[in-house]
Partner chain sequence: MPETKTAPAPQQHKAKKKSEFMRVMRQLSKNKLAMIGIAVLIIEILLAALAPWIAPYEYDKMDIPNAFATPSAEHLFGTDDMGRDIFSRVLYGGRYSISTGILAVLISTVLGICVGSVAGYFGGQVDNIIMRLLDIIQAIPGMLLMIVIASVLGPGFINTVIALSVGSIPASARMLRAQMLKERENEYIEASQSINCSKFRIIFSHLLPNCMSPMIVSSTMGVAQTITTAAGLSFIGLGVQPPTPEWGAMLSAARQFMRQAPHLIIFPGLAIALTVLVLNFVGDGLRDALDPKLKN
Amino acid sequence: MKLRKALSIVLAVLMLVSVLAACGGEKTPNTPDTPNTPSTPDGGNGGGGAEKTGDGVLTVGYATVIDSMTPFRSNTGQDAPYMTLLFESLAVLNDQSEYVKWAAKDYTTSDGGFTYDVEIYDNITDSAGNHITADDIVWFLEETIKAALKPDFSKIESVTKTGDYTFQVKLSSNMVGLFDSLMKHTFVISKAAYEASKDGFATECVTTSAYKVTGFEASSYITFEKRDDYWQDESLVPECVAAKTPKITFRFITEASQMGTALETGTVDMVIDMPSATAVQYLDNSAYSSWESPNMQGWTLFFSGADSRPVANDVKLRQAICTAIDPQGLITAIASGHGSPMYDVCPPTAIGYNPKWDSEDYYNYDEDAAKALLAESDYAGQELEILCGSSNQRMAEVIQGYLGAIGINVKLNALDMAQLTAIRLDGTKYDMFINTIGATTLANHWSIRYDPNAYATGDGTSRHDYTLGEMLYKTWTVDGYTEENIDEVHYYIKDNAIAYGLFNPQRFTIWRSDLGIENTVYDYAGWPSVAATTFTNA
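In the form predicted in complex with its partner chain, the chain whose sequence appeared above, alone:
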């Protein structure tokens, strides 16, 4: 009996140990590396007010996760507020949508925007002490072209080193804004440091910014601490990327319903890009402050251009659909009332946007007019399919509801990012596609979506509209980016209902009012720049 009992206990313990052993015997989570621990939950402070953390670390909640700190990444997540804290780039976009030089000391163009000569500062060092020269930049550009993760880099014809700190870039296109965008996406990193890293900076990275990474756990958190050996004279650093806050932790919160909880329990001091449904709860609460900024992208409904789809060649049907959707309803339902209607496929923040469009009719919501347009169309009760990402399912549901109201039969196809990416350029797979396109200029946005030569299957929705194509090409050059040419494209897309700007939600940043913010600085994406803003009580 005793033996039996002993044996059973031994086996039970063995069971536990074997599992722990199988995973390296690391029994407790490593506490030293973990970020800011929330202040002790204080039961007495039940008034719903924020708790003062004051631990010297600004902890920011953010929904977009990074799995790796690699500098070779696609455009996904490029606007995340911690990106500029990792690597310095040649130039940076400020909150006025102007490109300002950062690691680049100077650059000149000689032949109408095809060739650029760039000079970088000669005293750049990374957090491991490596000195950075033109070789590193040329290497980075070449690697990025090879990795093919960012489409802009495919327009680089050649990169040549011309001196210790100078190099020349030749482009195959002189499209407006292209070179600026390349400058912004060219990170300054040391080739030697990158090659010495065991996993390509995935888990440990050597930074060139004013910060170094002192804690990182993929998809969980990243902690930055100000470097004391930063190479640049602080007076030469653009204001939007200045380093004022000594220590910052970004905590990734993927579960939307947990964002508010994190803020209220003191897990984070601030949440950037809080979903509107949660954010509106803090707007009237004096314990919290908020900052609203319009989305840089706006939501657009793209119509398929593939001949097999009913919408592709039926202008009246497309117009009926645009007229049947009430942007105000979308704003109420999806953005909790905080958003603005759109008057173009691009939001007003895009460079080249003409404010006069705002006062013109843009498929004003009218159910009866929509029904009349539908009657004129060839629509015969087919099931139309809306494609969207699974995170925008609700938006698609609202649109489905509006279209149902005028008698259009709609099926939703909400897919995860991977499946969406695989079919979103294939117009034969959907009638309508809800998407948001990031672009700093109208020309850039248009080239991604409406250039019939852009992809093997035509434009972004498999359409082959060469009339539109010709109009687009005119706007691409520096000389052709005129109001007249831009207008032409705008009205063509609008009148033919090739795509429809749905609405532009406001985005929210909410923080504890007692953070002691002085002099808020915003970054180009419209977020308060947490590094450049002064917090007296973080």
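Counterpart to the form predicted in complex with its partner chain, namely the form predicted on its own:
Partners and other molecules have been left off, which leaves just the chain.
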């Protein structure tokens, strides 16, 4: 049963029809009619060695790693395909951008979205046999608020148990999409199981999903096996999180060429979100099949807002940097041509995006103009630092080259996921940060990154821009989510070069054709749900 989506109603009335068409994204399968059978060397179990097609384990390569299974985590990696197997939530987002109830049985609001009464199912049990009640949900929400790792939860004023399986949430804002997002990110776990854990689920996790964790090594792999005691009737489980695949191993491989080698040697059966430059070599190879879909998280260059960094208070320097970067060059160099330039800090798949922005000037690449802007700035040859993940170091290197061409001295700081997560919100640690932000609506995206009250350090880059904050807050309400208010935020961020949308790559999922597919089910990110899709020869 779908959750009520006030934001869809609002957009239908207030926004262009084409905005709604941006939701969901087209998936383009590329399945050879007569596939060849690649070699598949024998391997070990789901933990260590290579897997072999037909061994009963679907082994999936994926670049975003986790070094802990803790449920109290930041937004980093929140869209990873293993997260719905690791933690069941109150609701889930499907490939039609619809929020569907999962552990939540029902919810109601009577005051325009400030207060919600929620009921969960009364028969939820985890993989250790613990019975889940409203006490567990209230505890999780309170602990998540204390952890202060996800801005959405800071907008909860109170959460109160109202019955064995019911609770009430009061919000400080009825921001468009806020409650839906909270439902999606409220994990259903047992307080007793968590507190009994020796390390807070860091290395061993008790799940309420249809899977249990049977193997985990930090930053290396995680293995799931389907539970035979799952609490929910299969007919009531949202299709995108149905459990059809008996055993799944995700192997974390951050280097693109190594990902391709793993696919070719049989170490993995499938790669989700393979970088375009690596994926293109498999598109016309009959031994492999593919899905291609637009990315819902375009690459963006965020500028530090910390006063100690040269870029923070120098708009001309920021504008010079934006103008010096050629998005088409990035698309060619990084995505082998499979991508599109961005015209906002959000990709066009975000609900509320206005297509008119695509035909407007957005720091069109011009080296001479960039040099002129740089000459007007206060830049005096200081070394600027770009923070990036180790998996997108190549992108940072290309940007470094563009900036060097206009006389800006740049050094790179490429970190692994754990190191990146630890400092990414601290604007004193960098001048520029290459990252993606996942959100269904523009309002939610903006609140994660640009709300000056979101974190202890200010916004997501240590900026304290309360002028922008007031603009954001106007878009948070159903009545305020208008084209006029959305435009105001868009142009303020653009004109002040607070961040710069680089490009939106296509996403590729590549799998060995002999794996066999009977029925494909997509998740909201546009790639196949490895749990819900039926594989005939896994």
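Note that the coordinates shown come from a computational prediction; the quantities given were computed from them, not determined experimentally. We call the rigid core the largest set of C-alpha positions that still match within 1.5 Å between the two forms. Residue numbers count along the first chain shown, from 1.
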| property | result |
| --- | --- |
| Among 118, 319, 485, 296, the one marking the hinge of the rigid-body motion between the two forms | 296 |
| Rotation (degrees) of the lesser rigid unit against the larger between the two forms | 21 |
| Residue 380: CA movement between the two forms [superposed on rigid core, Å] | 12.4 |
| For residue 346, CA displacement between the two forms after the core is overlaid, in Å | 2.7 |
